[in-house]
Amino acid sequence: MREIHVSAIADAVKKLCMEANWDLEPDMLRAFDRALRTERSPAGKQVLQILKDNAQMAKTKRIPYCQDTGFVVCFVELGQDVHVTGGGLYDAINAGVSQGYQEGFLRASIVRSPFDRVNTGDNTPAVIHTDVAPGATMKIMVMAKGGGCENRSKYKMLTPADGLEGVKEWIIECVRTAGPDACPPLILGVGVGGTFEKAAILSKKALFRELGSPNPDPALDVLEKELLERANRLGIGPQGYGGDTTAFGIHILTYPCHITSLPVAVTIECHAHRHKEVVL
């Protein structure tokens, strides 16, 4: 049994929250470069260059890439041979979020209730998903999820009769209706199967796969490429100014489902896709 103290967890989460908002991951920067080579629209290319320059400025000056510093979504892969000491795991994660957003001067965007709308003041609580895994390590994955793109995420209970073609049409419709509101070029996380809540969680988790990497499932890899090509033919373009780059990537995760069901969840992510991870 390996012990991990809550102070180490809180400190790690604090750093992840600040770095996610200041320093875009290399896979995102590579996506900008790929798009700049292929984008044919002058306006679209100009926007992509501005976004890339903004990323460099945020990293250099250690200031938020975007004023919407997001709702913290945290996935934890907890090794079954790990013992968390000194307090509760979720309390430690929320302590790290609070410290990161206050010490990093990041905007507090969370209200304590959907009805009274009183700001919590430190961007807590996070949304936390935990999986138990073999081993004696703890992997923490943090995403700063902006409100604009989250508001364009969608869920639909399709029927088995809708089949693969129905799933494809629904995903493309989600891109079309998101339009410029979700700050394209977009990244889509798609969860297919499971139950109502399982599909939604899968759609969030799918976003943590490295952008530009192939889906481990060859059939899903082909599907992702087809959908990405179709999405980019919509012509919405960077920030809605038109062009070839409406989406950077579409990542799909699936799960077994009931014989009567075909749930599909689509999490829309903006072009910044602020995410970081660490293994303790």
The other form holds:
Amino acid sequence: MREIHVSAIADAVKKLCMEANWDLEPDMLRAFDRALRTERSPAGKQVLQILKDNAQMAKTKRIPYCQDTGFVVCFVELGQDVHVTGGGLYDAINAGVSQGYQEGFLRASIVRSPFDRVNTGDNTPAVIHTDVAPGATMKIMVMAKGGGCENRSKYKMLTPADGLEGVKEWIIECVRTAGPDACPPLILGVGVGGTFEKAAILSKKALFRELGSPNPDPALDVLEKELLERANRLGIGPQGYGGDTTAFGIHILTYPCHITSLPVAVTIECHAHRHKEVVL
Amino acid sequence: MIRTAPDGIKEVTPPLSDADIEALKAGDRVRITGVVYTARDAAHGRLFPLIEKGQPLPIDVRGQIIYYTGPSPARPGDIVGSIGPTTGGRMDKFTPALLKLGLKATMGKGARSRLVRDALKQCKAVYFGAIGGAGAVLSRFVKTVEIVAYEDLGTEAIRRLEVENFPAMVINDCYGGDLYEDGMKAYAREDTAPSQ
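Could I have the structure of this protein in the form predicted together with its partner chain, to go alongside the form predicted on its own above?
Next comes the full complex, this chain leading.
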């Protein structure tokens, strides 16, 4: 049994929150460069260049890439041979969020209740998903999830008869309805199968895969490439000003499902795709 | 006031008149210099009941621009943190009433409702788009920041900004023009009608 103290967890989360907001991952920067080579629209090209400059400026000045510094969505892969000491795991994660957002001059965007809407002041609590895995390590994956694009995320219960074609149409429909509102170029996380909540969680988890990397499942990889090509034929373009770069990537995860069901969840992510991870 | 600069970009200085608005077309690039007020969901939620009751607002919106944003906190020594636009559509419910009071422009990102676009025509007003997610770059164009109402709302308080050469695009003009529709049509390579 390996022991990990809560202070190590809080410190790690604090660092991940700050760095995610200041320093876009290299996969995003490469996506801007790829799009700058293929985008036909002058307005679209200009937007892409400004976003690239924005990433550089955020990194240099240590100010957030986007003022919406997001809802912290945290996936934890907890090794079953790990013993968390000194307090609760979730309290430690939230302590890290609180410290990271306050000390990093990041925006507090969370209200304590959907009805009274009083800001909690430190961007807590995070949304935390925990998987237990073999081993004695703890992997913490953090995403600062923007609200504007999250508002365009969608769920649909298709039927087995709708099949693969139905899934494809629905995903493209999600890109179309996200449109300029969700800050394209978009990244789509797609969860297909499982139950209502399983599909939704998979759609978030799918976003952590490195942008531009192939899906490990060859059939899904073909599907992702076909859908990305179709999404980029819609013409929405960077910021919706018209162009060829409507989406940077479509990432799909699947799970077995019931004989009656074909659930599809689509998380819409904007170009402010802020994700970082660490293994303790 | 609107003046076309030698580089073709329209320089916008509030307060704006009907004639100023008539000079702006969907797809125009603009640079805004002068006072801009910030307000987003929670501030609009407070302004709206005042308008309904015919009570005075904490800011005089006549001829002005409201920027939909909630900035991140400024680091010590900085004027403001990151300050990009939020989605304009969430303010659709409130916008026609503000336009009727003489507000001349709103600025955000994302599409507006039919009701808002109609109100832009009726009241002679425009909707500007700033680049969503470019909050770090956009902070450079903000010269002063002062909270003028609803400080308890934190990032959602109404702020008076002085901006200089703040870059934006005209998304919706007072003639029914819509940059999003035009842009998508120009670059679509497949049928973009919603599927059945």
